[in-house]
Amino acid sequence: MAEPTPTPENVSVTIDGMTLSVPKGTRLLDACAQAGVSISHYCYHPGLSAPAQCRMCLVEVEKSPKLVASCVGTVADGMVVHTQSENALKAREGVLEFYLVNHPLDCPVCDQAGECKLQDYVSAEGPPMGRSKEPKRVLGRDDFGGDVMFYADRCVMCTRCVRFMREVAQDERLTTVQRGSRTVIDTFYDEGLTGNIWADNIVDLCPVGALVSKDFLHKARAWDLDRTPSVCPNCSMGCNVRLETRDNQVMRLKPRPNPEVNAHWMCDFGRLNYSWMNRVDRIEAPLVRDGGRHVPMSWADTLTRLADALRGAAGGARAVVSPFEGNEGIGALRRVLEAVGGGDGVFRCEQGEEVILPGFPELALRRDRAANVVGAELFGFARTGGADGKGGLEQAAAHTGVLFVLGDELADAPADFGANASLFVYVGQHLAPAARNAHFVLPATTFAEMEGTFTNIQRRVQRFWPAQRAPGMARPSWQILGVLLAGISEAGAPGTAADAFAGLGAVRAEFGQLSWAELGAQGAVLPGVRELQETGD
C-alpha cells in the first residue's frame, strides 16, 4: 500500500497589508502574484535558474538589513513584505535609470513594443526622465544563425537566452563575452544557432526586443494581433501554442504553459511551419458532380442528394482520413462508415528524426509530423504510406464501392484516383486533380478555422479554437459528416463542437469518460483500458 503524500506545511505571509497563507518555500514573487502583485523582473523564469542579477524584483522584507530579491528569497512564517514602500519603489526605479542609459529609443522600430517589459516597467515604475548626458553606447547587431537575430544595444543582460542554451537545450552556444558595461551575448567562433531546433525559445524568453525572429521581423506591431489558444498541428507532441493573426492571417506561433506537455517551450519546426494555414486555392462551396462538371450547390441540396445516394450505395465502404483533422471529424466518419455498413480506413503520415529537448525530455519533436495519428488510431484507421506521407492508397484508387476522403489533399495520388467508384465524396480543403473525380466535393475548415481537439502521443485530448475566419461556405467537417450522418440513420446532427465530442463515446467509450467542460485549456487524459473496466465501460 503506498503510503500518503505528506501535506505541504503552509506558512503565514504578509503581503502589502494582504495576509495569506502558502506553502513554505514559496518563492516571494510568487507569493506576491498568489496575491495580485505583480512583481517587475527580467531574469527569472520560472522554466530556468534564478541567478539574482538583475536587481529589478526588490522588495522590502521588516527585519530585514537590506531589501530582497523576490526570485531567490522565500517566505516564512509571519513574514512582512512591502513592494510599494519608498525604498523599493527608489531601487527599482533607480535600476531602470542605469538599464535606460544605453538602451536605445527605438521603440518605433522594435519588434518587441507594445510587448517589451522595459516599456512597461518604465511606464509603470520608472523615472521621469534620464539624468544621462553622455552618448549612449552603439554595437550594433549580430546574425545569431537559425532563425534569430541579435540587437546587442537593446540587451538588459538578463542571460536568459545563454542560461536556456546550457540548461534546458543542453547545447551551449551562446555566452557572455567582454565585462562591465561592455559586456554582451555572443556565440562561440563559427558556431551560431544554426542547427538546434529548440533555438527560437531564446526570443521568447528575451523581454526586451534584443533577440527578434528573422520570419517575424517588421511583419506586423505586436498590438495588431489577436491571439488565440491552439495546439501545435506539426508533430504529434501536441505542444500548447497561441495561433497569433493579423488580416485572417496567421503571423506567427508561440508557445503556450503547460507543465504536462510542453512546460514553456516549443520546437522550430512546430514554430515555423504555418503557411498552409494561409494558403488561399480553397474550395468554398459545395460541389455537385454533373456530368463532366462540378456544379455548385447549397448545402441543404448537396446533403440531401448525397444522403439519399448514400442508402442505395452497394459494393461496402473505404476511407481515407488525414492526421491533421480533428478527433471530432475523423470520429463523425467512422460513424457514417458504420452506418453504411462499415468498411476500412487508412491515414497517411509523414515521419521524420525524433528530437528530445534534454532539459525537459517529455517535450520531444515526434516522429510522426502531425497531431492527430493517435485519434486515427483510436478510431480505427490504420496507417499507410511511405514515411514520405505517400503512397499507400492503391487499395482506396481501385475501390468500386463509397469511397470518403477526408483532409488528405491527394496530391500525389493519380488523377484517375476514385474513378472506379461507386459514390466518391471529397471533404477537403484544396481541389487536386485526384479529387476531381469526386461526386460530391465538400469544403471543409482547417484545425485553424474551427472549434475541436487533438489526441496526442499522451493520449490526451486537447482543445483548438478558431483562429481564422473559414473562407466561402467552408464548414467544419464534424459539422458536414454529423449532419450528413443524422440524414442516414438516427442520431441528432450536432450543433457545436461540444455536442460533436460528445457523440465520440458512441464510437470510443474512453472519450465518453470525458467531459467538454472538463477539458479546459490544458486537456485532460484518456482512461486507459484498467480504468474503463472498473468503470464497467
Second form
Amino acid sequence: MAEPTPTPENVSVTIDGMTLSVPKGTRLLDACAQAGVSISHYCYHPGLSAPAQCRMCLVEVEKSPKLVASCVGTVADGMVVHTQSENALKAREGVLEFYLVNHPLDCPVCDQAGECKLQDYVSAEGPPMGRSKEPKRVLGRDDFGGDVMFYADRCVMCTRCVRFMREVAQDERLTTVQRGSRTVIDTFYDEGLTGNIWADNIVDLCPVGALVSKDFLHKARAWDLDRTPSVCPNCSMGCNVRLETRDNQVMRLKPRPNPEVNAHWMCDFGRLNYSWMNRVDRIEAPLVRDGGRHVPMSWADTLTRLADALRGAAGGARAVVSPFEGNEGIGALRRVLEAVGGGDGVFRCEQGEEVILPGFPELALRRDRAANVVGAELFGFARTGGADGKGGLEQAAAHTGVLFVLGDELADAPADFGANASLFVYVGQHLAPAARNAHFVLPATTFAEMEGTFTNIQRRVQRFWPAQRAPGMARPSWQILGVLLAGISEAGAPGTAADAFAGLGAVRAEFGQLSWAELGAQGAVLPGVRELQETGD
Amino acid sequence: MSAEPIRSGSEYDPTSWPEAKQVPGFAGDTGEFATLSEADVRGSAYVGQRPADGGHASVAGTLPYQVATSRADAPLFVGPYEDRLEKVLSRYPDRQAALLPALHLAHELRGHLSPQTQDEVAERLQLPPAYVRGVATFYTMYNLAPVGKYLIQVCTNISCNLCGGDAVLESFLKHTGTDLGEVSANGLWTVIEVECLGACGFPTAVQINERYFENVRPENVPAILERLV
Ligand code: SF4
Ligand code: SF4
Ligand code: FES
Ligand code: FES
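Same protein, different form: I have the form predicted on its own, so give me the form predicted in complex with the partner chain.
Whole complex next, starting from this chain.
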C-alpha cells in the first residue's frame, strides 16, 4: 500500500467514438463525463460510496456480455463504450419505466419539481407512454424530525440518504425497512433525525422529491429562484453555498461543492439561519445628527462633513467591528483608523459548541458563529465580550475621541453608548438604540447585498457575490469607508470590490499577494499560512 | 389427543446425535442443542412414522424442535443465552454478520422482535438501531408484533393452493376464531398466510411454531389444534 505511485497510469478508452486517455481506475461514469456525455444516475453521488443500486447508469461495453453499471465499472485499456447504443438506451428506458410504475405524478406540487432527476431523465430518455394500468401504491409521508419531511411514494430507493447518514454523518438513523415493493426509508421507530445538525444534506442529496425541507416546503418553485454563489456567514468555517432568492428574499441556502472546505455539505445551523438577511428594519439613508435629531442627507454631503470632522478630531480613535463584515470593510476601517492617528479595535462574536462532520472532519460547525473572525483578527481587531456575543464594550463606551462602530448592532449597549465620544460614527445595517447617539449613521449593506470576501478558519479567502438588492441608499462598507479614506488621506477611492480588496495589501501584506481574479469561486489560502499557524498567531 | 410430554434430555443417550459434519464455513458446534435430546429436537411423534393428523415420514427426520415457551419480558442474553450469543459472535468476522442469529436468539426468547427488543440487540451488538430495524423487517420469519403461543403459518402458494390451501387457511381461522394475523383471545393462536414453505411435495403444508404439518386437510384442523393445547 505504501508504494508511491507518482504518476497514475493512463489508459485509453473510446466513448461514443471519442478516444480519450484517463487514469486507470477511473469510474466509467466519470470518464463519460470527461468525454462530455452525462450518464443518468440516482444512487451514485461523488461524496458517497457507489452500491450500483438504481441501475440507471447502464452503458454498453464492447465484449462485455451484459450492460455495465457505469458508476461501479472502471475503465480498462482499449475499452470501447457505447452510451447511446440501442441496447443501452432501451435498458435505461426500461429502468425508467419501472421507476414510473409507482412514482406519483404530483410534480405540480412536489417541492423538487424543476430539480428532479426523474423528470430530467424521463424527459431525456424515458418511455414516451406509460403502460401501467394498475393503481400506484400509496405510502404517505412521514416527519423524520429535524427539518426533514419524507414523501415515501416519491422515493426511488437510491439509498443516498441512508449512506449519507452512515458514511458521512456517521449517525446511522435512516435505513430501508420492509422488502420488495413495500420497501421504504425509515428511522428507528419514533427516533427521528432531530439533533443531527448535518441531516438536511439528505434533502440536497435526494434526487427526487422524497426528502424535502420543512423550512422550504411550498415556499417557492425551484425555477423561480435566482441562485448566487456565496459563502455561509454563520460560522468561521465559511462553507461555500448558493443563496437562492426570489423577490429579493433569501428563500434557502444550498451547499456549493468545494473539496477544500465543505466538500458537498453544509450544516443545518448555517442553512436555516438566513432570515436575518431578509430583515426589513434597515437604515436606508445616511443620517447626520443635528442637535437632538438625525437628518437624512446625501452621501456626498455626509461624507464631506464626516471627512471634515475627522480631520479636526482629536483624542485617538477606537472601533467596534462585526465579524459578519467582509475583509474589505474591516480592512478599510483599519486604514481609516490609521489615518486618524491609530487606535484599538475590538469585535464580539457569539460562540457555541463545535460540531464536526465525522465523515469529513475538515468540516465542522465552528465555535465562532460568524464568518470573518479570522479576517477581523488579521486586521488587528481583538476579541472582546462573552461567548454570547455580548459585553466587552466598556472601553469603547468610555472613549472620548473618535469612535467607529462597523456592523455591530450594539443590542446590549447602554443607552448612553458613545455619548462621551467627540465623534461617533455608526456604519451598519440596523438602527440599534445605542446608535442613536451617533453623529453620523451610515447605512451599509449586508454581505448578501454586496461583493466581497471573508477569511475562514483555514485562512482561506473566499468571495461572495450580491444576491439581494440593497435597501435605499445603503452601500457596501468598503465603499463608504474607502471613499471616506480617500477624503482624509492620499489613498484613492475604490470603485469596485476588487479595488477595495487590492487596498488590503496596505494593511496586511499577505492580502497583497492574492489576486482578486485568482480567488475565483473557490477562494485561495493566504500565503504564509504555515508560519502563522506554527506561531499560534 | 394431547401432546406427549417432552422428556428431559437425561433420559436419552446423547451419543445418538450424529456428529456434526465439518463442512466449509462451519465453525463448530454453537452449543445451541447441547442440552436437547434427539426427541426434543425432532419430535418423537414424528420419527420414522407418518402421523394420522399430518406430516410425512420422508421429512420427519428433518423436523426441527418446537418452541412454544417464549416470554415477551424474558431477559435477553443472560445465562445460557449469553453463552450462545458469544458462540454466535465467534463464528462471524464482524458483529454485523452475527445480527441474524442474534435476532433469532431474541426471537426465540421473546416470541417477537419489539422495537425495544431490536434496540437491545442493537445495543448488545453495537449496531445502529435503525440498521437492526431494517434487517428485522426484511425477513418475514421474524415476528415484529406479539403472536399467540402457537403461530400457525399456512402455505397458500402454488402447490398448496392447488391442493386446497385456502380452505385449510379458512378452517384454521374458523377453529381458532381469529382474523389473519390476530392473536386469539386466549393468547394461544395466531394464524398467518405464508408463501412457499419449501414442502411443496406434501401440500397443504402448515408450520406451527417450528414444526411442519403436511398433507393437512381442512378436516384435520380441529385435531391438530386439540393436540397442541
Ligand atoms: S429518500 Fe431520496 S435519497 Fe433516500 S433513498 Fe429515497 S430517493 Fe434516495
Ligand atoms: S459549518 Fe459554518 S459555514 Fe458551514 S454551513 Fe454551518 S454555519 Fe455555515
Ligand atoms: S448510479 Fe449506477 S447503478 Fe445507480
Ligand atoms: S407451495 Fe406450499 S410449501 Fe411450497
